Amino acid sequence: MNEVAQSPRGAVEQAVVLVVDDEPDLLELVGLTLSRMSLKTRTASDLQSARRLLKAERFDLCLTDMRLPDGDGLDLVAWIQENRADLPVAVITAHGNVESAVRALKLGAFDFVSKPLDLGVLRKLVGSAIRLRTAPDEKTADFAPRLLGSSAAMEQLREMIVRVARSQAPVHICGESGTGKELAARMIHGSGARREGPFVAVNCGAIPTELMESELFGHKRGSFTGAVADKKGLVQSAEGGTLFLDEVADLPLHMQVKLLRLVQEKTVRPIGEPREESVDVRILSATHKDLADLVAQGLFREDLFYRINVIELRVPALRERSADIPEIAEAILTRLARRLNATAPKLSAETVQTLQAYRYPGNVRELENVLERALTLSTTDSITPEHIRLRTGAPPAAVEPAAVSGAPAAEGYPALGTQLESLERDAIIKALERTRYNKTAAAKLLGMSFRALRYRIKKLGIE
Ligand SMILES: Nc1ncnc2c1ncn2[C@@H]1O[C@H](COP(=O)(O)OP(=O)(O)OP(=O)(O)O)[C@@H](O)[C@H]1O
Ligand SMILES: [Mg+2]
């Protein structure tokens, strides 16, 4: 594996890292193995000579153990924080110190390596924080997913997306349902270290809570009954990239347990096998529920929010952000009627005046179906106010005429089957959405085989 990083110019650049620690034997270890990664190491024993290197001289990376001769490597970290934003700092912390781990991060540490020294976790975390530097962050911007919007919340969210990019530390997104919480995350996976790998989303609340270890971690063939041969976890499936774990509010508690360790010591161990295995994921989950009221109810281990959060990101719903409508709106449009062939119809001065009047407790999502709606009801080129149906006081239609089907029920009331079917609909859309109709993908976020999914679609009438 060649981590050494290419320059422009495809001449390499021996990339230089500083480790501060005051063991001989560690800075030995240390220095061998990124020496076999082909990089430079500069060692320092306290933080006063760390810190006249890293004036001194350029570097890489800068990789600290916590308890120092003259202080605390969280000063450190503080002091590149301040001095030298742009160098990536890594903490080597001491076994199961969780919590200065979670310090450190919250100061600006990209990541954290835990004493004794894993060297294939440091070899991974060294990799990250060398790809960093080849990162030109709008290289790859015109192909990822975009967070549209002018207004100062969205602007800030974006710069906030840019700043965590840089960093491995986990990120919990927060925010109303349908807002761009799933976006956010991808933006986050597409414009760090890490957008080269593979960016999986798992949806907490769709796998049922039998298969859910299963999914997550995988198994050894015969490890229980069914399990015909190995399979790969979700999470293993993510090395090298970013694991979303989306509505992780949903987790049951016994595998909150589990993923702790994965947040903590970034191992996994498959059902039915003796040995933990090492993965290399950066975590980011989201849910629109309140984590920590859900902590303070016991519905959530408090050990995992306190893990999960060290960063937190909320993404304002659409009500609080009504400038954004209108660039929103137009973007919407634009897309959709570039899947039906089409230009995309105007919106009146009126129709942009009626869409921000709105509070749409949908947000984003619920703007969609609204121009969705509008647009196959408007027969000309721009969209005016009656085209536009928006939830108001009456409860909405459960509905739409199209899913109807089966006994015809009471007057003005869906029949519980037409309901259902509605919902299974809607899952199934949505999973497939998410997994850009990757079928397999999609049964696998619905926790049914794909046998099943490919009878419901053909079934409910989808595609
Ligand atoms: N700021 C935005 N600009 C453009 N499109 C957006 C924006 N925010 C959300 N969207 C779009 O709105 C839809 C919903 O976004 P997303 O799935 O990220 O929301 P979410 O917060 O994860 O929702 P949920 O809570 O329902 O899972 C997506 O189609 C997304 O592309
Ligand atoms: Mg989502």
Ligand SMILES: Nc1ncnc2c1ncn2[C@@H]1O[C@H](COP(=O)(O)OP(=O)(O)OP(=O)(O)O)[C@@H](O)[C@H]1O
Contents of the next structure:
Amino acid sequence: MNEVAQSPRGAVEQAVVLVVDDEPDLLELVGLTLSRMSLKTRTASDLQSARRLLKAERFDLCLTDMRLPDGDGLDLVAWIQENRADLPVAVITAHGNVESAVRALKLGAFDFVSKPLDLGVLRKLVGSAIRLRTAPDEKTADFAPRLLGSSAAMEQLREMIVRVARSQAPVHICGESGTGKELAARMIHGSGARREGPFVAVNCGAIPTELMESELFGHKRGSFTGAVADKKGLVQSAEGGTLFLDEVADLPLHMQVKLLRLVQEKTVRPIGEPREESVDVRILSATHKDLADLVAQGLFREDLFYRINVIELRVPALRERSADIPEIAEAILTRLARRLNATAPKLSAETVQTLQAYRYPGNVRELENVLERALTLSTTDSITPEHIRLRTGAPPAAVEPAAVSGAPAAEGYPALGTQLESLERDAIIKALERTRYNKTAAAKLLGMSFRALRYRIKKLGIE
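Okay, that one was the form predicted in complex with the named molecule. Can I see the form predicted alone too?
All you get below is the one chain by itself.
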């Protein structure tokens, strides 16, 4: 063990990096690189020495090789997670050994770098890790907009966001449409080491297939008809920050191959450029679809699935946390009223009950639409059930319409058609939830064809 760079007397306290490797040449190379970054370096050649130093001294980053004389670098990653969970640890892997890197990230590693070392990549990794010392914590971070709700599910989600923000591992955010997946991604970015960098959101389903490669990776002038100038891709625009791939399941297979290269090698090749370019971005992705099911159908690459799904976050549906609806509704009304330079109306107790009883296929986005409509209809400082228009038809407080046959239902007794539709809707929703919204599987469960299920879903307004 030796000290590569001494802290100058009187200087601001230097960050200290522990480098664990049994190759003297690599230790010297890393030590010189970090000293030029004004960082102090301590070294250890095996697991035992590393643990002894970690117990005795303060460090801001641990950089460990995967193969050590007395064990595996993964053992050190696991030990740090148990004993020094606040310390970011990065691993050095053999070239092409992505499986080991993914295992390390799942254990809690901050990031990885491959041999032979690219010093530019190493400097960026170390810089990101050191910036974690000043990253905002859960209590002081100011997220705007933010995920609202005090339910246990949301508390757990926010805790998980703070934890994964300290890593550079790819995160996949799953959940139904309208639950707030992009907000979760922005919170990860805003509470991590990359918060000063750009957050670039890309809707993979909104880019035409023929333009996707150029939009994501850029192109050189003259590389194809219409390429009159060099263009930077969205990936390069996220340099030093976060790239959020929304609806990643909509990527065509040929683009999935190129994304896999980006995730594994951290390089891109613009159209018309003979050489690859290194990029420093953290990749977050999201979709409302079941990626595992798409993999089974051959519509999504299995290797890419495991690379982007190192850490999975699930944003709960609004119907799973109905106790949060009053808080969310109040925040939405306040924002909508501010936009109109008006005072936010209050929700009556009956209105809150009506809102909490609804299932919200469109989740928070649908709740916002319902409240915006109610705000328009209300002429007083209070919103009542009569102002609430839900997807099932008439306001909850109104009398149910007569059956289609024209014969009115008995007073105080709902029409038979309404009862049957309610039962059918509940059965379909339960089947969809049970199959994680796989319509093919849900149709089999219900004993009907896929086309018939799709027709019923549309008719009943389930989505």
